[in-house]
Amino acid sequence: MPTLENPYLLKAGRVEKVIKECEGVYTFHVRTQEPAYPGQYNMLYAFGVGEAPITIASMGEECIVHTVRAVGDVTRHIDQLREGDYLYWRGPYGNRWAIERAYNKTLLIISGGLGLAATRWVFEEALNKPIKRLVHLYGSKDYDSLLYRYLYENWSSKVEFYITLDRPDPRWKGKVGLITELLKELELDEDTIVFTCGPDPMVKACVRILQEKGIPQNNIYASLERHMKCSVGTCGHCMIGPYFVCKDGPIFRYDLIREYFERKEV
């Protein structure tokens, strides 16, 4: 992975395209040649306001893609950027998805809500890797919260890509129900590799089902969402057990974090 000589170095790129995904969620395509890997994140910067960790959703030709939901002062500021503005960040930080473990096996990706932004890039990478079977489950709370609708047709034409909504909607003709119901319907090999990102209760529930299907915990990887402030493992805001999510993660093999992740207070 790229090594940061100065982890505090601020970088800048021109916003080339902005896509409104849904209310309060925008995707930014930003000009840059900075290297990164699927699973990593940047600390996006708003002058005079602060910074926020945002996963790298994809990487195009000389372009990095971030999807940002406005939930605080920094992200509300960033969501006001438009084509021609400049986005500032430091990074990339964190580790990457262990996609090579899925070569010649089944790779199951489970994404909940905005967690799809954290799995999109590795999913796109997997389309061109020697994966025996590629399955992606995506759960959204409702129709209006769906991300990347413009990509579904292409994804569905290539692999098993299934979507479910928690709530029914007259505009939606697909599955309705929790993502765990989709997972229960799948037949999976016991050596399946699993990548997941989403709310903690979703991840925990999916892990229980995966174990019932005979998939060992060391085949499951989860990208954790925590309160990352410094991104270099000093402030301790993001710690889970002995691990800094910002520096040791955000992606963890499940057997390594299960003891801490499944505690009620974590």
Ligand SMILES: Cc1cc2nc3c(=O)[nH]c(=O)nc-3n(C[C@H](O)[C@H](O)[C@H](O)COP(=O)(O)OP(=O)(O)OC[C@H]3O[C@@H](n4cnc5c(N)ncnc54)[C@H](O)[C@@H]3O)c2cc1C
Contents of the next structure:
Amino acid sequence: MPTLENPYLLKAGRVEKVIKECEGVYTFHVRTQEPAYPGQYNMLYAFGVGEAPITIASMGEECIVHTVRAVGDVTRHIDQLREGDYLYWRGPYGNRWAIERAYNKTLLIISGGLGLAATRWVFEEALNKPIKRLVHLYGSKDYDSLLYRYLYENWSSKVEFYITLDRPDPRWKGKVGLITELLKELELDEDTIVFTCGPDPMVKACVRILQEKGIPQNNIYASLERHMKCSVGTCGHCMIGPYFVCKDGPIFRYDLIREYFERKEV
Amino acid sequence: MESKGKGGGYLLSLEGIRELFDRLREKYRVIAPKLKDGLIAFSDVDNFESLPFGYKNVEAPGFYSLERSGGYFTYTHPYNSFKNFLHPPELTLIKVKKENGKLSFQVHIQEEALCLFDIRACDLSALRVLDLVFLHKNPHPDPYYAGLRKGLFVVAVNCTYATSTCFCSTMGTGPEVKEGYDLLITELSEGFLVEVGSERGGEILEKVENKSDAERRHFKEKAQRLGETEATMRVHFEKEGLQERLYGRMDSTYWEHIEKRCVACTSCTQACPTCFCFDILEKNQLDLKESQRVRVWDSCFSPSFATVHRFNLRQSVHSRYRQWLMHKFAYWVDQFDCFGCVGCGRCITWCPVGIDIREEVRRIAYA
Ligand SMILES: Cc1cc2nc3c(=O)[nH]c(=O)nc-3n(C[C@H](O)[C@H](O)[C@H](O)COP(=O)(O)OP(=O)(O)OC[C@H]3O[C@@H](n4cnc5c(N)ncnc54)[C@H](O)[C@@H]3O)c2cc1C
Ligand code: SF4
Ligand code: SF4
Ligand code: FES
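Now the other one: the form predicted in complex with this ligand, given that the block above is the form predicted alone.
Below: every chain and molecule of the assembly, starting with the one above.
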């Protein structure tokens, strides 16, 4: 047997830029020349602490972009990195958004909370692809949790980019209410392609509304979040039904996972 | 005597088997059954006398004991499995050193010539299953498993006895060993029939002096003994169509019935030769200059196994049992083109409350 590539080896890249998005959420631009595709993720490593799967939020000039919310051991460490520090990771892992399916059609992107990190790159790509109509709905729990404020102006000037906040705020002049309300109001043709990432309940609720609008389940793609340890299909943690989210996903065509995703405790 | 290649057969005396063992010991680290704390356990064995000859394991749901019996290979498989050696309970994946704020990495892949001496049909099937999981059906083949697996020499033994928890005949994995061995031993009234399954098996046997050519009657006796073993086992459920049936029963109320008994102790997943799930933990030096990333067995029964944020996706114990059983008999087929159960019965014996997976499958899929 030829010597096998070791899937647990880590790479290093210099942190070129750090942006504070909001309290406890930072975006890192990290130098690398590794190819990657929208939808994929990396396992970020914190010395002595462990690893966490983090979406590749975008790709800059010889840089990958990661947006990390400090919720636990690993992410708290990562969020302390500053310009000139080194980030260690392995990847990229996982599949890509099926953007070709949206060519000459309507593409609807639905992002909930930090899910915007998982859709940002494919959204940026879609701006330059032959897409008939591009709509992006983004729901955030409150004003202070909004990500990527510095990009909104550019996005809204080009396509239909709508934001809604769960909670009203005196500083916010836009929509208030759940993302499902925004979705209900939207006029969509039945052959719309949908990409979504957000908390499981949000995804389920949006799919129900999309079905009422006549959009078939096989037009809908969801990026899932599951517990991951190895990311290479060997540790068993990320299983949902017969699928390994780490290697068969994280993006799934909805009709293929609905059975497992919608059933309790699968 | 003329040497025989693949497919050939010899009759060996006990002395011949000892010679064979000693020859293997010269070349390999031999893993074989051994008496240990009142159990027959796969262990490192240096000495032919350590084999648990003349014992027989008596097993039932939640029950294990040893009895004396006439003969030699009169037991079934050891209480633990070969998995402990190819996918060890604890294995360092990578050593990370920190110096001046920078990290460096060290990997050590153990490549050892291992010999499994006395592996039974069920476990040999489990070995094929683990090969699929770690290597052949894995887009990122595991170099650690590959290192230990690479030179593995397999001496298989046909079972001439089955204990009450065995159900290899239901799963179609035994009691007869059909493939995947270098040498295959069957205990007969006149001695031991040894069949050659590979070139290197033939080569090592060539050096054994105490042997004669096997004759037709020896193969006949082998078939007869295997037939007798098989006849003591019941077929517990139909394997054909089982996967589809189970997919149709995911909402069965019977799962909740299991919750009343299962204590989620993870014993079954540890005893199982095919359960492969693991966690990766950090083992740190106190001065935080070095940290090891260590792979340790994990279990779908443990509460933190499927946590996303602060939510355990499988909060109830019955949902964890469903995950285990559905994985073994349904998901596994989609993932690896085979069942994740080989019918060794270990999970039945080592379940403290005596949950019997055969019975649960039957009730869920066929009741
Ligand atoms: C494919 C994929 C892509 C992902 N992409 C991103 C991404 O781009 N950015 C990102 O920030 N995360 C992302 N995540 C989520 C991230 O991997 C997890 O949050 C991960 O568990 C963080 O690791 P940790 O060690 O910091 O926290 P853990 O050690 O896993 O968590 C420690 C503890 O923190 C608490 N905790 C964790 N999350 C929450 C929460 N939301 N609310 C309250 N308490 C909590 C829990 O008690 C938990 O046990 C992604 C996950 C997947 C599977
Ligand atoms: S599920 Fe039970 S009977 Fe089947 S292989 Fe695993 S331990 Fe053996
Ligand atoms: S089935 Fe038995 S052995 Fe397995 S976790 Fe439940 S109680 Fe433990
Ligand atoms: S994360 Fe290990 S199998 Fe998916």
